[in-house]
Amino acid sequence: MTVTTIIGAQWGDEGKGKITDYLADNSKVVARSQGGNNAGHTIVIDGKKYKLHLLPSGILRKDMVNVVGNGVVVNPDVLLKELANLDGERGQLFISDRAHVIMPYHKLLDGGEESSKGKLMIGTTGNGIGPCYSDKASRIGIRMGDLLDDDIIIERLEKALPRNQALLAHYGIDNDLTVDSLFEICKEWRNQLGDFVTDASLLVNRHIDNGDNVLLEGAQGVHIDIEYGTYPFVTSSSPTTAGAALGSGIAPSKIDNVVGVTKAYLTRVGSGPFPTELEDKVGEMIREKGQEFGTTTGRPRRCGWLDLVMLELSNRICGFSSLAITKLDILSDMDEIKVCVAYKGEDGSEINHFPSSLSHLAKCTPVYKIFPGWSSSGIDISKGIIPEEMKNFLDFVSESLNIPISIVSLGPGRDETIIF
């Protein structure tokens, strides 16, 4: 039995969905531990692309137990739409009774709060994620388990709605929401999703105790973590190993294996400093070849070279057992490939650890190690053969971070993967 956690080691969009789906082949349970439908995990099976936002990435396997954990914020309408879009057989689905619900006023608030930030706009997806987590922290949130009891729904709405309507008025946003209208919406959600709601912590722990392999699927990435990300350009939850344990309801000591997922290059959506960003034809080429457009928003992602300074921080707070390197195929057939090994500060000093100050980070320039490129013709996935230049690149990343590489992804499909 193993409990494996899948962690995004960068700013999100690393390919966690594919890695989770691939590793699910030897697992019984896949549990989402945080985030909401601001996440976007793309899985390709037999040439068909599935885009998941709330459903765990094991849902496409009929023998899989899929859990939406207590750390996730749930938009029931999005969840129902995703379920309706699945064709064929699917795995079992369970939703934590402790997971908080994204209400209609949360989505309205998200836009108002974001536009009020001006130059400090975070680049939120506008799906109500932040306001929902805010209500959770303010102790006026509504949980999935609350939907099962009429009296509790009304009690929660009577506390939450006035506060949120006051905020909407502050941002000049009109609405016609009432306790009665929201109560009816909640009852409809209960009718359609109530049978899935359970004590997910108890469920996951029972599977662990039974000796089943469990995958904890994180959303977003370490560098938009609420604690250690590039604050304030961060998400509202913790996409770390600690967050995965808490958000799925298991003890941290039960996690055996932590897979850090990183692209062979780097992308970012939204605002904030990006030392290795490529604002040139190389960056455009990577964006087009890698189809670097947000799964949730469709926005073009900013692209740059792989940054080992970032990954050192990710490993330090998450404790990676191994790395999964994705989209290595996108860098094929380039003349040269760069990897950032350090930063140079404004005063010329070398910086080896990711700064917490954004003003400091914005003044850093990358120090690169340059590698010769490799030809795509030298790759034979079926035989596990890769060019020597690619191997040298991977060896350098592994040795620099002192983390073994366990998986290399050379395409979106399950079969486009090499196990190291």
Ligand code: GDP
Second form
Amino acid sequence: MTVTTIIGAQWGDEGKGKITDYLADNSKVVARSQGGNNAGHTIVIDGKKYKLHLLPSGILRKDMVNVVGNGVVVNPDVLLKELANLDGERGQLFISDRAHVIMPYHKLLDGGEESSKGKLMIGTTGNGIGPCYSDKASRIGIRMGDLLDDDIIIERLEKALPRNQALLAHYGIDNDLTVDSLFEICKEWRNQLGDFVTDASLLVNRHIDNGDNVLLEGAQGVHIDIEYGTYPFVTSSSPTTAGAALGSGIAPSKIDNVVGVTKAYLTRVGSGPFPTELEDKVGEMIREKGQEFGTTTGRPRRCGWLDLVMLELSNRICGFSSLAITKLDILSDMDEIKVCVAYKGEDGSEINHFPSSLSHLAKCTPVYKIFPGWSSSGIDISKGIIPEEMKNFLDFVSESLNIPISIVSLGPGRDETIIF
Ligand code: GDP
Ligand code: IMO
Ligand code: MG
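Take the protein just shown as the form predicted alone and give its structure as the form predicted together with the named molecule.
In what comes next, the whole complex appears, and the chain from above leads the way.
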């Protein structure tokens, strides 16, 4: 029995969906622990692309138990649409009774908050994630389990709606939401999703006790974590190993393996600092070749070189047992490849730890180690052969961070993967 957590080590979109789908082969349970439909996880099976936002990446396997954990925020309409879009057989689905519900006013508020922020605009996905987690922290949220009881729905709405409407009015956003209209929506959600709602912590722990392999599928990435990300340009949950345990209702000591997923380069969607960003032809080339456009919003992703200062922080917080390095194929056939090994501060000092202050970070410039590129002709995935130059690059990353590399990904498909 093994519990494996898959964590995005950068700013999201590292390829967690692909790695989860790959590792799911040997697992019984795939659980999402945090985030909501701000996530976009792409899985390619036999050349067919599946984009999942809320459903765990094990849903496409018929024998898999898929869990939407207590730390997730659920937009029931999105979940129902995703279920309806699946063709063929699917795995089982369970939703934690403790997971909070994204209500229509949360999505409206997300837009209002963003447009009021001026240069501090985060560039959220606009899905109501932050406002829903705010209500959770303010103790006026509505949970999936609450939908099962009419009286509780009404009681909760009577508390949450006036406060959210006051906020909407503050942002000048009109709405015609009423307790009655929302009650009808909640009842419809209950009719369609009620059977999936359960105590998911008990369920996951029973599988662990039975000796089943369990995968905790992270969403987002450590550097948009609410605690350790580039605050305030972050999401509202904790995409860390600790967040994975809490958000799926298991003890942290039950986690055996933590796979940190990192691209061989770096991308970011939305605003916020990005020390190794490439605002030139190289960045454009990576964006086009890597098809770096958001799965959720379609926005072009900002691209840059791999940053080991960032990864040191990710590993410090998450304790990676190994790394899965994705999209190495996108860097093939380049003359040279850079890796940021440290930052230089304004006074010329070397900085080895990712600063928490954004003004401090803005004054940092990356110090690069330059690697000769490799040729795609030197790759033979079926034989596990990679070019010497790629091996040197990987060895350097692994030795610098003192983390072994367990998976090398050279394409979106299941068979474009080498296990180390
Ligand atoms: P996630 O949010 O971490 O699951 O990542 P996304 O699905 O948003 O973005 C990763 C994209 O890269 C998806 O389109 C994947 O199909 C694709 N992908 C994953 N691994 C590789 C790889 O090794 N090479 C290439 N070319 N594409 C990959
Ligand atoms: P996956 O799971 C990349 C970013 C948004 C924005 C910030 C806050 O696919 O890796 P939010 O809507 O969460 O309040 O937006 O976080 N963001 C992501 N970026 N991948 C994601 O998920 C993301 N989820 C949120 O772009 O900058
Ligand atoms: Mg994504």
